[in-house]
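First comes one chain, alone, set out as structure tokens in the form predicted alone.
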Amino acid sequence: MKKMQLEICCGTTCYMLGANRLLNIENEMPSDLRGKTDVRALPCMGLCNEKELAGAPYVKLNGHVIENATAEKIYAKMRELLEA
């Protein structure tokens, strides 16, 4: 199976509102998800401009935008995509 692409916005707003805590997500993933993603930190993705600052931090998982991203939300979306 092709690895999922996880992109973490590291623009100032996202970084300060939690993206900094997501940068080590690969090392903290539950065993059933470990090794199934390629994680990339990106400079500002511009989603605050398209949506709103209140949704930060933003991540994209295989193109799906996750607002107010937390590790738990990312794991849930990964599992959802794996089941599809």
Contents of the next structure:
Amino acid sequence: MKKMQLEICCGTTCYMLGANRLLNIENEMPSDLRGKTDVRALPCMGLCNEKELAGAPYVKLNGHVIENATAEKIYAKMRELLEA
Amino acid sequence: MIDGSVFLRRELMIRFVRAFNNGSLETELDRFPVEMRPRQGNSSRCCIYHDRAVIKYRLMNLLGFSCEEETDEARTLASYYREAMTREKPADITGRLPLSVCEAGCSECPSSQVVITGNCRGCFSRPCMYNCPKGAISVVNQVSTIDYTKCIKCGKCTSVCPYHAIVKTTVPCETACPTGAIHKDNDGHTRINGEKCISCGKCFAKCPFSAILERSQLLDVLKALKNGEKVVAMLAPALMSQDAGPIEQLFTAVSRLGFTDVIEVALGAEETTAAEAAEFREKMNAGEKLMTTSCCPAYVELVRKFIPDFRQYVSTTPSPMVFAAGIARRKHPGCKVVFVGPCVAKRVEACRNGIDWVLSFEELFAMLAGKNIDVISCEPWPIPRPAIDRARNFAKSCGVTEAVISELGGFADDFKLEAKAIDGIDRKTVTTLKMYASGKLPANFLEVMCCQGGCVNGPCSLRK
Ligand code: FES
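To test you: the structure above is the form predicted alone. What is the structure of the form predicted together with its partner chain?
Up next: the whole complex, starting with the chain shown before.
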């Protein structure tokens, strides 16, 4: 099966507002999800502009934007995409 | 997920820097509270109005004013901004503290108490009652009840209850404070006693309402850079343990902010190591019994304020920050220096030693975020002379000791260094230090770090 693309924004804004907690996500995934993604750390995705600052950190999963990303939100989205 | 109060603090800093860079800070400041907590939006506290008040006071601190300085509640943030922009130097903090309590943010937690919760089943064996040394517990209507005129809050009952039905509530800031400096005044408001506070920042780090604020010098640094002043950034070695990227890339990122130069405080730590080892040899050869480190400013404050008898043992060697400032000023005559680190107490030490400004790691990163500088997109900076590892290790507990031991290895002395470390200052270790001061010396070399694990776990660390 094709792996899902998980892009974690590591721009400074996202990093400060929580992306620093996601850097190790690949190793922390629950067993049903492990190995199903390609994880990449990217520079600023341009989503953290003035208005959307409070939505950081941003993550994209197969192009779907997840705001205020946490590991749980990412896992939920992964399962959703896996079931679809 | 990061802590909500950390998120708010960092979000505000980033907005602040962005607005400054756009030249719109003065006009935007008074709008921030409303924009961040609009009428239809959610609030983190009881209501948006309370949130807005707290945001206002946080901004006041970012401008370099503590909440206690407020004399006119109607004064606008724009007016504080104008005052800040004309000051030559940030407010002198000797005699005044870098930390203060934001009354609007403080939840005024009830004093610590032992409480019987609804989980009490009025059991037959009643260990709470039989273990209470003061006979303060009785069972009334099948529920344990505490007579508070007798209770001494020892908490024995909390540990013996088979249902975990008894809890001891705490006041997080008071529990965290190693010197009893933070307390409730008679009017019920929490305040910091300037005579007792050692600026360790533990209350700042532990308050779940994030109601302890730090008077910032961020605006002063932003202003100097904007005016094209020569400013050298001195990065504390703890930065290397913040998962913020390789040091070479961090250097490039920081230099893009407009600093004249960026240097490692660890270079100063190399000089501290040599001077500390020399001082130690001299003292031991002169028959002295003990020398303690002096690079942790909260510890130095602790001795100054609480254990004067111990002062004779504290080394007089300047800290890595002070040496680093010397290096920076020799290289760039006439420059201003800004120390960047994870420490609150450094603000006090800096003030005493002519260091122009101090920024926290968070403030530095907010500056990067404000300019959209990403560490991961930066080219590595060819550091002309990287500091040696043992100097970079100063930020970790026992790092200083190890550096001094390896430095002493080069000498054949009659005495032997016997090291002991205090890793983290709390009430217990304060008692231990007082015991040492009364003559029960532990070893001949004592390292004291106020933050457990060392500066890497400082109150303004990025690892939150
Ligand atoms: S830093 Fe993540 S979107 Fe800008």
